[in-house]
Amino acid sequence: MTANVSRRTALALAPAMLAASSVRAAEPPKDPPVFRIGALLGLTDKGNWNATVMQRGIMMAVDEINAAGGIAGIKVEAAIEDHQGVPRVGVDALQRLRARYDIQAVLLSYSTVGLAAAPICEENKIFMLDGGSVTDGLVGKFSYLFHNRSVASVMARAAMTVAKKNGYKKMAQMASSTDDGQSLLRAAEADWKAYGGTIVGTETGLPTASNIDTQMAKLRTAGGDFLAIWEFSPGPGLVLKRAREFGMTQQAIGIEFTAEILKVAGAHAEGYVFATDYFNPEAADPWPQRFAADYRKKYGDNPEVYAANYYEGIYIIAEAIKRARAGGGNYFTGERLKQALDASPVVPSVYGGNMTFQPDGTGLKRVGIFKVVDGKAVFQNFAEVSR
């Protein structure tokens, strides 16, 4: 049986679970004296700047739940380990996790890392949360992986609406060899020749590169109406920065601008366009307007999207333990967690309102699309783009 279906039979089935919950009701819940949740982050990559977001997320959303009283009184703790940006680290890292605490929910990042991580998971039934990686190769085939992140099919078609509102037939691209980047590139390329367009050139280097000259000048080369980019940070900032130095002066168009693709780029990054999920500190809505507030005062900066993903992260499963502790029993458990989400899969979200789980563990946001004015993403429009 596929993921896919096992979720959508688990939605078909709601209405026995809730009645399963209402006799486990009946027994008192056997809480634990601590929730502590895992999380595996690139602390010491050589691209940690989303790592370090990452973390300040998390801990912002623990000290607030705690500060709060908890879950039902009972305190939450975040057990972070470092992957490094290295497969057999993180999965190394998850082991410890399991040994020490036996974690029952972790927050995951990176695709290479996931992709190792996830099966070990999946079989000791652990529930999983991943708010950076996009890579599509993650998605649909474990049913205990939840994403609180729009995956590549949804970013590479929100970005490919630029490049289609303008007119542009010819498209040159730069991706990063990840999965991350592979699926990008994938989905993008499908999209495009969908749609009519032609690649006039396409080249992919390690994400950790600090020369890229040959595969500029090989863009340059082969021209284009527009230099799409599928890398993440701090990939794009180096890309923008070589292109530019290259002569190259069509419109660049990505999935992400963070302060430290800007460090990169300096000043070749004006102009640039991007599509991501669309976090508004200043929306209607209080939470998101509390959320950045707080990281502001706390921080300094603006909370970007892995900031807000990650504490959206802590307080989804948060949200899933208060659903199954309320089925009573035995209820810190990857698999009550799963089943609370399945059950029930809309939850608060911190970008404002809420989102709901797909079938395949996607959860569906609204990605809004920017352009670097003088060195800051100013929103230009939404990009409707469905699963």
Contents of the next structure:
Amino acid sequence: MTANVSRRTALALAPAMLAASSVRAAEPPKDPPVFRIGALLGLTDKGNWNATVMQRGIMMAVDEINAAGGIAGIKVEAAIEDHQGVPRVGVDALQRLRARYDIQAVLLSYSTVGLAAAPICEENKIFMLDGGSVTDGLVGKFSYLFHNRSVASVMARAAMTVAKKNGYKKMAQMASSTDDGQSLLRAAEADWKAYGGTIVGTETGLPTASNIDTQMAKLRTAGGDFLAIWEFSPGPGLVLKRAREFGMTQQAIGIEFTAEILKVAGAHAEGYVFATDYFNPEAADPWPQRFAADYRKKYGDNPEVYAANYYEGIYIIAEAIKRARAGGGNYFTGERLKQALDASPVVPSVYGGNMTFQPDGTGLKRVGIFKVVDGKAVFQNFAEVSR
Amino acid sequence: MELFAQLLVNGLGNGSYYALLGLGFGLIFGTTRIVHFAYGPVFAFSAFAVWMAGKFLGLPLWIAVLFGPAAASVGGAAVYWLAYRPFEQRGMSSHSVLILSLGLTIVLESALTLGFGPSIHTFPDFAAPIFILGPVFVTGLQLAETVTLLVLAVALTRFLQHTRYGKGILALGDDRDMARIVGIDTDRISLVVFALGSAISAVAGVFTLLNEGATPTMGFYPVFVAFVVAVVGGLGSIPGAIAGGYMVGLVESLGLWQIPTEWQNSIAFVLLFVVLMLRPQGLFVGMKR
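With the form predicted on its own already on screen, would you show the form predicted together with its partner chain?
And the full complex, kicking off with our chain again.
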């Protein structure tokens, strides 16, 4: 609440801050030798596929910006550290970034790592951008934290639009016991109950659990018109596989589909429906088209939400740097980057058009509904979710 | 009732899997008294060996699975010979060997991560048959786990009772010093035990690979379950390992019938606690093999 107020206050004071920056403009900008942007990724975690594509997105953006002459002629560098999916390791990695580089901006990933790292960044006024985790636990609590991925309250409600559209009444759900999974669970339950639906079964499991037979047996007995899966890669793969093996034939609805999920689920992924930030490589906007084409050329793969978000993340920070630099003085600080986005929260998005950061730090994006057909995600429609 | 029947079948299926884990671990621990936590990465290594045989050598699955026990027995024997044995020869305490075992686990898991990457390796085209028995679904893998356990238990019993090495293993398990005095080559017997116990763990490793895929850390939880099964059943006892495996599998499955599944990973350790309180020697001690 405090952070909300402080961000709103900051927005209210934006004109004054702009005026202040115009005063500051009299002072020439103190350029650093390089713009070093930190990133905490789960490179050696079990779900490292996400980190791999995040890293690709980051490096593509850095290479593009530098090839175009950098920012005001100054090169951009990415300092990527591995958090292994472990909060303690993430905190150590963040402290290394601070000690070595006095890092001023960092890209976060994974809710548990974000929850551990964000207070340290907040205290040290480090600008944070999270394009991976969806937990509501990180929303509105840290004034230096921005999100360019739709968060749990949006994703869960987007997934629920499928259930409502299909006229389902009874939900059975399987959730990861992580903060992300529980955030989705809470958001979905609230939305489903408000709709008048009933919840016939709720089971949870650790993200590393390999034995979910009991959960699946209980959910099968509970019935349900559909099975909601509030898990992240590769978790939904095992849920889909075991659900089908246990004879559960109802529609499965989730919020993520990756190559890892497909590897585990195999043919059982067929028909799975999921909601996710909608990245359309064929969009009319030239930026998504160019990004998708370059990504395919470089990695032989289609970019998806994680690659797009971390690619976009570097550009958002670059945009904040440009705006802060216009104010002159010692501008490459977390505080000045945050002020730049607070003052003008609209930034270009690789998803097409612009993205506007809300007072709680979340960026508004369109959420799409996809269905797995022949092992590929096929776009169905946009989810109409009120904010 | 339908749920109970399904949970019972699941418990028996998982019990067979746990018993396989406990059988290998118990054989090593019961004979050498080494708490072999590096059993986990050796178990994982066996799954990767099968995956490589299938993917890179292009072998059919039924041949590729043979690479699992072979790789695990070599890996297990190497771990004993290169790591534990030098410690034993220097007369290091069991605590030192335990620390070594934990350190070795981290080193071997890291080596697997460097070699194979941390992501999941699967056979996407493999699909186990499903059998529908009234309201109960049974997978082909659950049946295969049970049949394999029974075959291995009988074979291991006969090996221990009727071969020179088997009798040496029994003697070593009973009294190491006495075995040495009567002329048994305890180093060689320990080597055989590590190879054999690791090969048995590989059978469970192959089932894990086929069920959900292989990762470098896939042995982390199974090694603890194997420890629980071996201790609950009674160290070095084949019937004990089987009973311990089924007890953990059934308690884990049926115990969650009425209580939240968040307790899933704790329930095996609650069972361990209860057994250690009531019968610290294990349920089947005195009924060895």
